[in-house]
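Next up: a single chain in structure tokens, the form predicted alone.
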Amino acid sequence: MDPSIHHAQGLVSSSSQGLAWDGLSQRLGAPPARLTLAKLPTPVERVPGLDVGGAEVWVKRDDVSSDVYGGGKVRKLEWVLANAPYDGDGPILSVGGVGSHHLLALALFLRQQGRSLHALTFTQTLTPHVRRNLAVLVSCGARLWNVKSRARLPWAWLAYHVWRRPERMGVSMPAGASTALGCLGFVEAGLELSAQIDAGLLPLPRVVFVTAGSAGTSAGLALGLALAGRSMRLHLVSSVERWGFNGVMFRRMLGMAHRVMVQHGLPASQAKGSAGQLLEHAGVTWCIDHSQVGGGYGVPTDAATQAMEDARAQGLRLETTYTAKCVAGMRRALAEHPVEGPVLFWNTHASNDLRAHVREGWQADCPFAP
């Protein structure tokens, strides 16, 4: 699939689940450009092995959203990389841990375009999964300006702009590609889920559990469900501390994404008022759960490790930074506040086997001893 080709204006379809539906571009009077990077819609599956009490767990399989690199990041990059200031031919500068899925996705898709990634990184707990991600990141030609902790990221910024300034500077992209346009990837994901419910592929979930960190995924999903008129509760399991993700940040991202849709021709009936009013009118509610942060971003917890092992037994590949903590948060929430009937876990992890991307001797190009 050529990532330079933009979506045609028409129905989005899935032969695997027999679904045809109007995507976000068909709802906007002047939709922004978009690349074709993902295979959408992603499947929904019932996974009884993850049930808690009377709650019947379904899984949204974004882990199979791309043959290059799946997960939730590709949904955002379809919109972000198609529009200014990220649609050029030069490098992009972004930030994250050394095992960041955002940086990894960005490096892989930029390589398809003959472009490169410049990354301000911080060292995190080197689990086997994080080490694998780092190996692929370096093997893809990404250049890292690394520091030992998130608190020291300003030093990486200074090194990039002053001490180790590259010949060609990268265009700066927020962590997680969580821009207003990036949110549109998950606005469409909410519409996609609604279409799958209408098609009878899953019952209406009482609660949707999704991981949260930079707000782009969760805010976009909330807006998409609101546009679809789905009265639903979102349970956002944070992977970072309260200072890193909170209600203020979430509402800000909601407002940014809503404004960009208004600018691109959102129908007047949904453009009036604020993003919060749109959610309230549709009956979309949300809560933020910080119970699974543990020792901090990227630090495994016992609950997440157990959730990852249990999910593996059900054929799902998770990791302990985001998705396994989300399942652990789901288990705790459902134990404390029982739900009868269907709930949905949105799996934003990528299940691709990336070992073929690892270049022998990659460690020599890593700025620290991995």
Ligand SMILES: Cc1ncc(COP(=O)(O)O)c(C=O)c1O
The other form holds:
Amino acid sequence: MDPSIHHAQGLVSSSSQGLAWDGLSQRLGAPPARLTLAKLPTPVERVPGLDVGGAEVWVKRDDVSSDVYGGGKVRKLEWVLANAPYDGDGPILSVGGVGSHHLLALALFLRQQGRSLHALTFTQTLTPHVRRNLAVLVSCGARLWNVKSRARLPWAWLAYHVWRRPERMGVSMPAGASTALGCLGFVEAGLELSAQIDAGLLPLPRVVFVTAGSAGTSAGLALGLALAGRSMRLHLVSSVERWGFNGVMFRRMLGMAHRVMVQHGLPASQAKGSAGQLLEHAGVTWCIDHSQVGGGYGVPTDAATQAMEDARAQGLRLETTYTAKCVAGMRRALAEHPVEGPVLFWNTHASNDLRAHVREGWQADCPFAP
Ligand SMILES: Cc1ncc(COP(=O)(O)O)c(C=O)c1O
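Let me have the form predicted in complex with this ligand next, following on from the form predicted alone.
Below: every chain and molecule of the assembly, starting with the one above.
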């Protein structure tokens, strides 16, 4: 067995903030395999420069979750890449925009394993950040089957399977690595936050703001907080249109992740009933906010651009597809419904400097003029 894979029984993580806590695997009778890719737990930090009225903003620094590529994706990949059908040695096929953080994370971690990424991509607004992600993606050796818009993705799928088939077909992975097992990365993140509250590293937030795309992050977090018995409100700022992320998709992901934990030995008290009942029993509530989608997925808005600049002044590197829209959504929500006391912004975007990965002449391997 790969020595980097472990069944985290008995594992106690610790961090510079002095936290000792039990991970998700210790709560499961038969935990799934898992890779160690992330540096967990990630710190929590008070950032007064982002306060809105009486709301005191804390930040969950998932941006520093890995020296390779942090953010939220690495939490999911720890579980996804350790288990079938993604634990082989062949390529993986996945899907996303040309600036997708999921594709970027996957390309970087697969390269470490000597494997390759095949990607069905669609062109999105080429902000400098998106262009940088694309440059790294292509430089890592990812092969792209690109189309001009999300609506045309079926053509990319056909091209991949019919007229531009690669010599070895990739195992298909959903967008955002949001499989049931992928969600477990964020179930553990919820437990991690709860342990940090217990340890006095931050006060109990009145609201947690997190951005949502393919639902794995937010559904996992909600379940993790519920398993920890934390009564908390989640405000999910969607980065995609209603048809891309909504209550039906969120509940579906909750159910999938809950079922996989039941299969892996979740204690009977938490296994009985539905995922929704588990949340209800713990007092975890949620709402979905589409106010920041603006011109669509990946299209910057003025509010997000402003939020990104303000966050940068506080030492935080955000981007306008997800995390800056989340801060913009947080600002709007707190202006409309003021909160006194602590709130938490979960920063899911990796802050790694990836410039060294960019290969000179990468544009020649890009299927369109970037
Ligand atoms: C930086 C960042 N934050 C949050 C998300 C949303 O996560 P999810 O797709 O699990 O909803 C993504 C998705 O790609 C992302 O790239």
